[in-house]
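The chain below stands alone, shown as structure tokens; this is the form predicted alone.
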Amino acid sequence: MIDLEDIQGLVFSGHGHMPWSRFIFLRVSNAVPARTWLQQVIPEIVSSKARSRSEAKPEATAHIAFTAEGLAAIGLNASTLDAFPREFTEGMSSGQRPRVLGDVNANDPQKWEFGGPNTEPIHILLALYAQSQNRMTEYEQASWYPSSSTGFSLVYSQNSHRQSVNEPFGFRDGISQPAVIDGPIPLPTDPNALPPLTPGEFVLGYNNEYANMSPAPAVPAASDRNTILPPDADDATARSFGRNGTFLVYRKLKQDYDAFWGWCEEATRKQDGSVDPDAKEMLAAKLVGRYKSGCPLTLSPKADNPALGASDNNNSFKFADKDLEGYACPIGSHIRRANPRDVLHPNGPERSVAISNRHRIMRRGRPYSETLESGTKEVGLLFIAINADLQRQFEFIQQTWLVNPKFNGLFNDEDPLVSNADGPGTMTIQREPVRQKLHGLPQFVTMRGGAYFFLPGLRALKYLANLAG
């Protein structure tokens, strides 16, 4: 069984009824103080158990969350972060990373606003949820509450109010979550829905798709001098540290709507200037994958049925069944990438699956709103991950889905929502009896920052808090 009370809410729940957010980057000045801060901070966090249907909704929380480098800063030793994964340690703006995700061009880390190698270093997220604004400006207020006495200097911090369920492109955002076995929300029970995962997918020290257990890094059980942490399921002198927790990914995307919509108003203009709206709509679900509503076009190839993007529930579809050649969903199409589900060529069905299953994640997105010194309008995605292996998960669909060009028969496509900071793109368009090559594509979506965390469960926070020295 899942160890509820020990792993951070956010990784069953993305805090549905908490609009209001605001993630706070530090740098760690001081060890001591921080880790007393980090003392006082704990409480506020909700677990997994209290996000559970059956428990009342919270009307705050924090979570927390670090960089390899805050894990050094805060105190943890040198052997235990070595255990960490390659990808986690070298960091999203550095290495082979940038290469891994696409971030070429614009998306380059020398451009970023923070995470990038010309900005100040971040150890922490703070991730803050409340119901309300009075909530938040609660949490301002606490004694806790990061500043240059608690042993921190701000790096970065950045508000989200959701106001709707869309993201800033105007489709309806949060549908796809992977359902997972013995955790807090109940599965589901039709026939045709995806199979749920095993908890190792998202959490470290269970068992997951490869039915092998996920690696969680342990400490010396000299070093856990409260004895805070479980015992290590492989070494009798070690505590696992890892256990429960989990990796956090996030990315502050900027949207250009104007360009989105733009581009397919004049995709499909006719030759005497009118705009059909209704192809323009289309030509933008086609990009997606769905309508505005949600509704998926594979169970709706001809028009926007509101009725089917209102739950979860019609999102229990498959694409081999219904539309193999993607005449309906285009092959190429955001969601089609981000989860093949069925139709990964040239697997079969059953097989497809399978492999689909072992790179799903979990997503946390936010969006954001800001006013910049210009005095321009920015809008955009707060892009939060969770997932227990950043390279075959996270990294995989980015690398081997999203921006590859070749992807699943495809010749030269990269994903035409997210992609194409290389240039101007092309999209397929599957259709009878002749396809639809469509070019020019800009880039819609640039990255504006981020970083890769480590969301450790309650205990491992405990234990950082009470590290000496």
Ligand code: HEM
Given for the second form:
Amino acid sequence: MIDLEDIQGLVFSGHGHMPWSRFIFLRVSNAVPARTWLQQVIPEIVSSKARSRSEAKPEATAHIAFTAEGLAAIGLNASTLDAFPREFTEGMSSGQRPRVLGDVNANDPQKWEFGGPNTEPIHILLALYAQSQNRMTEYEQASWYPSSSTGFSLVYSQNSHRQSVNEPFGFRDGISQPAVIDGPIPLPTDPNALPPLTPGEFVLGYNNEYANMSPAPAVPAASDRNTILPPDADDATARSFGRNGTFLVYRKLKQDYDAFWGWCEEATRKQDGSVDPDAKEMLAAKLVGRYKSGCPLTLSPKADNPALGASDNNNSFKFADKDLEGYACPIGSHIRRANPRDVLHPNGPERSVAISNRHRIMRRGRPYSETLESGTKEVGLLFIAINADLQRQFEFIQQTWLVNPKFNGLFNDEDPLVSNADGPGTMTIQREPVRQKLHGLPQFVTMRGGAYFFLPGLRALKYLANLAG
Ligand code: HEM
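To test you: the structure above is the form predicted alone. What is the structure of the form predicted in complex with ligand HEM?
Everything in the complex follows now, all chains and molecules, and the chain you saw is the first one.
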């Protein structure tokens, strides 16, 4: 069974009933008071057990995650840190990562607001969620609310108030999430739903889709003075620091609403120059793979079915039997790239699902909306993903599926929603008798900053808070 009580609640819940959230990025200036601070905040963290149906829904929660630099700054020993994967220790903005992730030109880390090479290093992400604005204000007044006297400097802060189920382009979001065996959420019963995944895809120290245990870095048993951590699976002289932890991807993605809808309008303008609202909506849906209601094009190819979009069956579909050629949901649409389900040619449906299942993520994104100093309003998505293997899951999706122009037999198209940082793109819409090729897709989404974090289990957090020296 999964040790839900030790896993931070964000892994198994997006906290949908808590619309207010704040993401506070901190730099540790003094490890000793920072550890005392950690001790005070840990009781605020709701575990994944809270997601079980029998548990009352929390009014508020905190979550804490560390960058590799942050783990070092709080005092984790260097050899344990070395056991973490390279993409995490290198960080999102250094080495090969920007090239892997398509963070070039307008997305270049040099231009980021935070998390880039020109901005203050990030050590800790403190994510706060609350049911009401008042509850968030109570958090602000709490004794542990970060200040320089608690051993930190504030690097960056981001508010989010989620007012609907839609992301800023207007599409219902947060629909397709992986089901997890032995998790707190009942598994789907619909035979058309995707199969549930092993817990090791989302939590370290459990079996994953390769029937291997997802590797969890260990610490010398002697450093765990109060025997807080679980035993290491292989080594009696070590305790497991990584077990029940996972990796969190944070990317602030600015969305250009006017460019997105303006382009859809121009691309579908009638010959007499008038706007065709239905064609415009349909084209936007083709780029996403779902209508704004959330209804999948594969299940309703000709027109939106809002009731289906809002229903529990809005994710019960695969592509191979109904939509192999992409006549309903284009091969290059966002959702078909982000999860090709059973159509990863030439392997056949079953094999394709098995492959797709090795590249899934839990999405925990939140919208943001803010007025810049210039007076302009900016909207976007605080993209947050949870996965046990940054490279095999988040980075693979981004690199091999979203920004790859040759994805699944396509010739020169990138993801129509989140790509095209390297110049205007194309989008192919499969249809009979001939496919339609649209040109001049601008960049609709721009990267503003982000980082890779480790989201430790609660016992691992207590271990860090208790470190000596
Ligand atoms: C601002 C940027 C983005 C927007 C507006 C956006 C929007 C959407 C929408 C509307 C959906 C369909 C609803 C749903 O299933 O929840 C979706 C699904 C999805 N998106 Fe994104 N997305 C963005 C960025 C990303 C990025 C960067 C990734 C991964 C690297 C990603 C991965 C996914 C995945 C895995 C799904 C579910 C696919 C499925 O299982 O059917 N998205 N997105």
